[in-house]
Structures are given as structure tokens and as C-alpha cells.
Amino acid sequence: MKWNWPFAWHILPVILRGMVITIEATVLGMLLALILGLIWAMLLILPNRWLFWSTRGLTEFIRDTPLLIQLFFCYYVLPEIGITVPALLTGITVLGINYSAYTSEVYRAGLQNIPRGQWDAARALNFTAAQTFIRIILPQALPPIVPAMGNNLIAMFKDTPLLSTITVMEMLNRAMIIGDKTFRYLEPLTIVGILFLIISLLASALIGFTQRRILVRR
């Protein structure tokens, strides 16, 4: 099979249609995982047992079962039991959810290396517990985890194909589509390669850049 110049002039637009959803999916659900990341991390600093033993089996549940089968769970069986989300949206969560336990974990190493005396000044100066969180330790350990946090994030964005197998749109997706009716697969998976990788090593670029800028402020 040759490339064909015009056939991937003319599908191209379909598929960058799906690379919007592809990075919604992606961007959205990476925020999601930074936000459930933090609680996490926080639950498992605290020096409550209880706490810790339960957050500590939540995420190492969500680590040890394979994304895929938590797509399946969420938008094939929940329905059985009465909660229906749309696809994108259970996308969205899934994938925010099973990357929050990765995060979880880089956030964890980023605040136990802030040294203990840290808490302790805050403490001496009247600072509260949430102050000295938000103003102290926060600014100090998220420096060092950005080049992790980058990582998990195109991770996840290299994940996003997996989310056309509950319907999703996305770039994946639409190519097999185009490759199904038209039996030309080389263009479409050709294409969506290319995209992925433009926009991995763009956001490879920009995680380097913010980095950078961090250690220039520092």
C-alpha cells in the first residue's frame, strides 16, 4: 500500500478533531489526578494509623488493577446498578483517579523531604497547621516533583487510546473508523503516530522550560 497525499489531506481534519478530545481527556484528567494526588499524599503523612492503612490500600488497589479494567468497571458495569456517566466524562475520571495513586506517591516524596524543623518554626511563629501547609511547605516540595508530575502527564496522555474501547471519540478512535470504511489504515495510524509524538516532545519542552524556570527563581 502506498501513501496516498490527497486521502490524508481529506481525513485530517477528523482526526484533529479527535486530538481535541484526546488532550480535554488528558489535561482535565491529569487535574483531576493532581487534586486526589494532594489529598492522598496528606492522608498518608498524617500520623493517624487508620488513616494511613486505609489510604495506603485505596491506592495501591488502584496501582495493582489495569487501567483498562477500570474503564470496562466503571462504564459497563456501573450502569447495572443504576449510575450512568457519559464516556468522556467516565474517561476523564477513570483516568484521573488510577493517576492520582502515581502522583499520591511523587507528592509524598516531595513533602517528607522538607525537613521536620520546617514545622516546627512555623509552629513557634503561630502559624497554623493550614497556613504553614499552604505557605511553607507546599511552595518548598513542588519544585523538585515537577520534572515526575511531567512525566505522569504524558504518560496519561499516552494512555488516552484506551479510551476508545468505551467509545471515546478520541484520535484512536477515529482513525479506526476512517480505516474501517475505507480500508486505508497507513494514513489515519500513520497520522495519529505523528500527533502523539509532536505533542509528546512538545510537552516533554515545556515541562524542561517550567523546570528551568523554577531552578532560575530558586
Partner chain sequence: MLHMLPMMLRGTVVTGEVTAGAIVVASVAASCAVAMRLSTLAALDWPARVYIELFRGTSALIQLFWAFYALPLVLPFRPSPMIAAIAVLGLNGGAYGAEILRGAILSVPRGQHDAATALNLSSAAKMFRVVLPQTWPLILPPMANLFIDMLKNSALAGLVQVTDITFNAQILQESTLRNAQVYGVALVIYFIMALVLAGFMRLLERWMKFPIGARV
Second form
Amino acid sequence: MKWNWPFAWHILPVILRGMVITIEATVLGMLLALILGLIWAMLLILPNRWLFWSTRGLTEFIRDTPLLIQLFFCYYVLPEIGITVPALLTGITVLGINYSAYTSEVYRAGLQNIPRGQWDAARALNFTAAQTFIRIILPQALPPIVPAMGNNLIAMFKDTPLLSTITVMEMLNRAMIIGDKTFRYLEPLTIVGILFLIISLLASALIGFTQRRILVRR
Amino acid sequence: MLHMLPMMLRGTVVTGEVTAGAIVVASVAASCAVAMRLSTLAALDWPARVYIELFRGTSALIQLFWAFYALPLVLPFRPSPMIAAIAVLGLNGGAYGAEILRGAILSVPRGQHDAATALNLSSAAKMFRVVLPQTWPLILPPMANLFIDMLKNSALAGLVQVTDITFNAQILQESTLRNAQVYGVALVIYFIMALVLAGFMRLLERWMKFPIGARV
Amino acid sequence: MNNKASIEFVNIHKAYQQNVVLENLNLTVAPGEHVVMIGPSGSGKSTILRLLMTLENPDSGEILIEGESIWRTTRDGRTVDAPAAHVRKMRSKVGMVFQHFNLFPHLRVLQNITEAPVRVMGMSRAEAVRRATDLLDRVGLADKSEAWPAELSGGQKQRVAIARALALQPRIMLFDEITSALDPEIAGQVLHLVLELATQTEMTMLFVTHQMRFARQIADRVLFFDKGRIIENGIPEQVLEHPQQPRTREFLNNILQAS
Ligand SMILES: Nc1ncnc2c1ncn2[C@@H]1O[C@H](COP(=O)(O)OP(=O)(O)O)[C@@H](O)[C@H]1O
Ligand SMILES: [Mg+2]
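What would you give as the form predicted in complex with its partner chain, now that the form predicted on its own is on the page?
Okay, now the whole complex, with that chain kicking things off.
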């Protein structure tokens, strides 16, 4: 079986339409992961053992189990408990929750890199806990972790094909449907692979660039 | 609940086999790729680079589907699902492992190379007796993470007919419709496997530990 | 108010895990008094300042500022843990300058000074900027208001830190080895600034320092610390020139030899 160019050009637009969904899932999933991760990180630095261990336990469990099974679990169990939402929304939520376990580690590392003197000075100036966190600590902790968050974003992007298993019509799903119909899997799957490759290489280059920018600014 | 256990346990064994096989493939692939990356010959360096970027730049599921659906169409034979899964997941992990290994080797200070050269060690002796042993403490923690990622990635094999936990869970789910139970049990099994793997890696870490970072 | 002590430590006990740092410490400082604390490293001097700044909590005992306990209040005739608002009110009476400056690296010099007056005291931004500019002028850095902390020398950073603490108009100022991280010449300039400040205000001031000349110039009283206890307590001439304890003599000799 040889590569068939006309066929490849013919199916490219169909697959590209799936990219919109891929990107939508990545962006929204990451947004959720950024918010939830920050919440976990804050719960971890609060001086409360119970909160600490339950947060730890939750993130550890999320990180130690396959995203695929988490997707299946939510996809099949949510309707059972009366929550019927579109598969894409389930996928985005699971992606976001899954990656929040990783972003929380990144936040935590960023927070740990803030010298104790910064907390001391904020206390000495009588800032409230919220003011200290929002105005003094976070503005210092966030810029250095941008590259790490970028890497998480790329990783999540590469995990979106898993959403095809719960019927989300992203790129891989479209490619497989074309393959199932035409019995030509080579072109659609290769096209999807190349599209992913191009975007992740570009994104990696962008992250390398911002990383150097941040290093220069410091 | 109890009647599904035998099937899940059979799946667990297969998951263990896929993961172990993939880890072996990954170790070999990573070592070869790093050796090629560190060579001064562009003819060796470039293929290794392409391998690493190719596997890190796309996702494991696409690679797996490609190997399972597209590759047999151009190959003269069809590999068994198990072999295909181990090969793909191993090569995927190897690409990430290569970056870990390379970073660790490059972080060994110049002085160590100089000292080895001053002792007139051969370049092989320099690598295997001086440089590599120092990288263990640096490599093990990220390698533990990589192995756990590979364990989790092995679930993808269930999507290409490998009868692992995921595959069996899907069958059970379809036949019993006890969604929460089936996938809940699957999650817990993976979690326990990950804990065991992590515990083993931590033992290895403790065993390999020496005071690194001290100026000697 | 002036007949009340500015600062009182009553039977203060403080330990980090098993490491007992302060045991049964009692200390009274009068309003406007300038007290210099000296002693070997690890003897608990910083801990005292940090307790006063509420950066640490005492394990037992009571710390009073102008006659009022920091951590405890009486409600319905009973003594109870003070609410956070009370602690914040007490904290507003104290300012601190740190050994390692602790400027906020993400804020420009002027913002470092205005941030707390605006956020904590609720001062208008215009007013805060006006006063910060005055303070910068006073510490000789009028031209640096738009600089980033990272662009300043050590001496300049410490001047900004002093201005930042003054901006909240505390009644008590704490200085913890503020020149230890500076070159001797620069240190001299910063200490000169502090001396000037001390004569212009009526603030109570506590210093931890190893600069004996400065101590002699600024101190109304010198305390010598050893292992968490005050083993010498008197006017500078007495403690620095005629120390009673052998431990003090030894320490002063070492310092003199070092400099
Ligand atoms: N955050 C802390 N955790 C544990 N031990 C501490 C902490 N801060 C200070 N200590 C200990 O308390 C003792 C007194 O420290 P400190 O007050 O800083 O001494 P000084 O300022 O006189 O050098 C030292 O033994 C120090 O190790
Ligand atoms: Mg100290």
C-alpha cells in the first residue's frame, strides 16, 4: 500500500476541523488546571494537617492512575448520578482535574522558591494574609513557573487524543473514522501525527524563547 | 464485585508484562539514543534527534494507533498486539528517558572529565567508571516518574486488543454495566501498582545514594 | 501613656523543637529608649526582635507593647487569645529592618514604600507617593524612586528598606544586624543615617549590631546576651568598657581583634 496524495489532500480539511476541538479542549482544560492547581497549592501551604493530607492524597491518586481510566470512569459514572453533559465537557473537566495535580506541584515549587524574608517583610508591614499572597508572593512566584506551565500545556495537548475514546470528535477520532470507512489508515493517522508534531515543536520553541526571556529579566 | 476480580487480576498480570517489557525497550532505546546524541558524528547524532523529537512531539495513542492500523499496511507481516504495544510504548518512553539521561551526563562537572583524563582512563572507562556512576542519584527520581508514566500509558494498550486491565474492564463494563465499580476497581489497581513501582524505585534510590554535590 | 513601658517581655519562653532559645526572659524598654543588643551568634537576639514583630509566637509568657498584650486580651474579665484584628493593631506599632533587606523584587523602589501605606493604612495613593518621595529624599535616594530593587547596591537597598519601614509610622523600630551584609564603608553611611534618624524622632529603637562604635553612639542601654539570657545590662560605658562577666569580656575582645 502506497501513500496516496490526492486522498491525503482530500481528508486534510476534515481532520483540521478536529483541530479546533483539540485546541478548545487544551485551552479550557489548562485554564481549569491552572485554577484548581493553585487551589491545591494553597491548601498545601496552609498550616492544617487534615487539609494537607487530603489534598496530598487526592493529587497523588490523580497522578498515579491513567488518564484513560479517569476518562472512562467519569464518562460512564457521571450520567449514573444524574449529570448528563456533552462528552467534550466531560473530557475537558477530566483533563483539567488530571493536570491540576501536576500544576499544583509547579505552583508549590514556585512558592517554595520565595525566600522566607519576603513573608517576614510582608508581615512586618502588616499586610493581611490575602494581601501578602496576592500582592507580594504570587507576583514573584508566577513568572519563573511560566515555562513549566507551558510544558504542562504541551503535555495536555498531546493527551487530547484520548478524548476520542469518549466520542469527542477531535483529530484522532476523525482520522480513525475515515480509516474505518475507507480502510486507509496510513494517510489520516500520519496527517494527525504530523500536525501534532508541528504544533508541539513550535510550542516547545516558544517556551524555550520565553524561558530565555525570563532568565534575562531576572 | 467478587466475580469480576479474576478477570481484573488476569488483566493486571498483562499490564505488568506490558509495562515491564516497555521499560526494558525504553532503557535500551534511551541508552542507544544518548550514545548517538553524544557522539561527534552528525550521522549518528541526527537520527537520534529525529527519533527523540518524533516520539516526544506526538502522543503515545497516535503512535500506538499508527503502529497498529497503519504500519501493518506497509509491513510484510503483522506483529501481535502485545509486541506492537511493548515496542511503541517502549520507544515512546525511551525518547523521554534519553533526555533525562543526557541531561544527567552533561551535568557531571568538567573537573570529573579532566580528572579521568589526567588518570589516562580510556573514554569507555571514563564513561562507565566515572561519569555514569555519578549520574545515578540524578537519574533515579525522574526515572521513577517516567516508569510510572509508562505504567499509566500501558492502559492505552487495552485500546489495541491487548488484554490488560483496561481491556478487561471495558469488557466487564459492557457486560455488567456496573460502570462505577468496574472503573473504580481499575483505578485502584493502577494506583496500587504505581505505589509498588514507586516504592521499589525509592528503595533503589536509597541503595544508590551517595553524598552528591559535595565538593571533593 | 508615657509612664507605661514601651516594650515588656514577661517570662518569655521560646523553643524550636528541643532547642530552647529563650527561657524565662524578662525585659523592659522605656518609651523613646535606644537599646542595643549584643552577644554571640545564636544567643537569641534575632528571636527577640522576631517575637516583637510577631514573626514568631512565644511558647509562653507575655509580650506587651505600651502596656497592652500582643497575643492576649481580656474579654468578660477573662484572658483569651486575641483576635487577629488585635494582633494586627499591635503589629502596626512596630516596624523592622532586616539584615538581608527583604525588598520586594517585583515592585519598584517607590512602590515598595507606598504599597503598605496604601493597602494597610488605607492611605490615598497620592498621599502615599508624596510621603514616600519625602522619605526617599531623607535617605538620600530621591533619584531612585523608579529603579528596581535589583538595580540598587546593598547600601541603597537597606536605605529603601528603612524608608519602607518608616512609611508606616511605627512607634517602635527594630534593626536586626542591618549592616552585616554591607561593605564597611557603606555600612558606615547607613549607620550614620540611622543615627541621624534616631535624633530626629521619638521612636523606641532596638538594635542588634556588632558595630561597637555605633552602639556606643546610639545606645541609651546595652544588653549582652548569652545562650538566651541577658547576662549584662547597663549604660554603654559600663557594659562595653567595664564588663562584669568574663563571657562579655571575651566576646568584646574577639570583636575588637576582628575589626
Ligand atoms: N526558624 C527557626 N527554626 C529552628 N531554629 C531556629 C529558628 N530560628 C532560630 N533558630 C535557633 O534559635 C537560636 C537563636 O537564634 P537567633 O535568635 O537567630 O540568634 P542570634 O540572632 O542571636 O544569632 C539558634 O540556635 C537558632 O539556630
Ligand atoms: Mg541574628
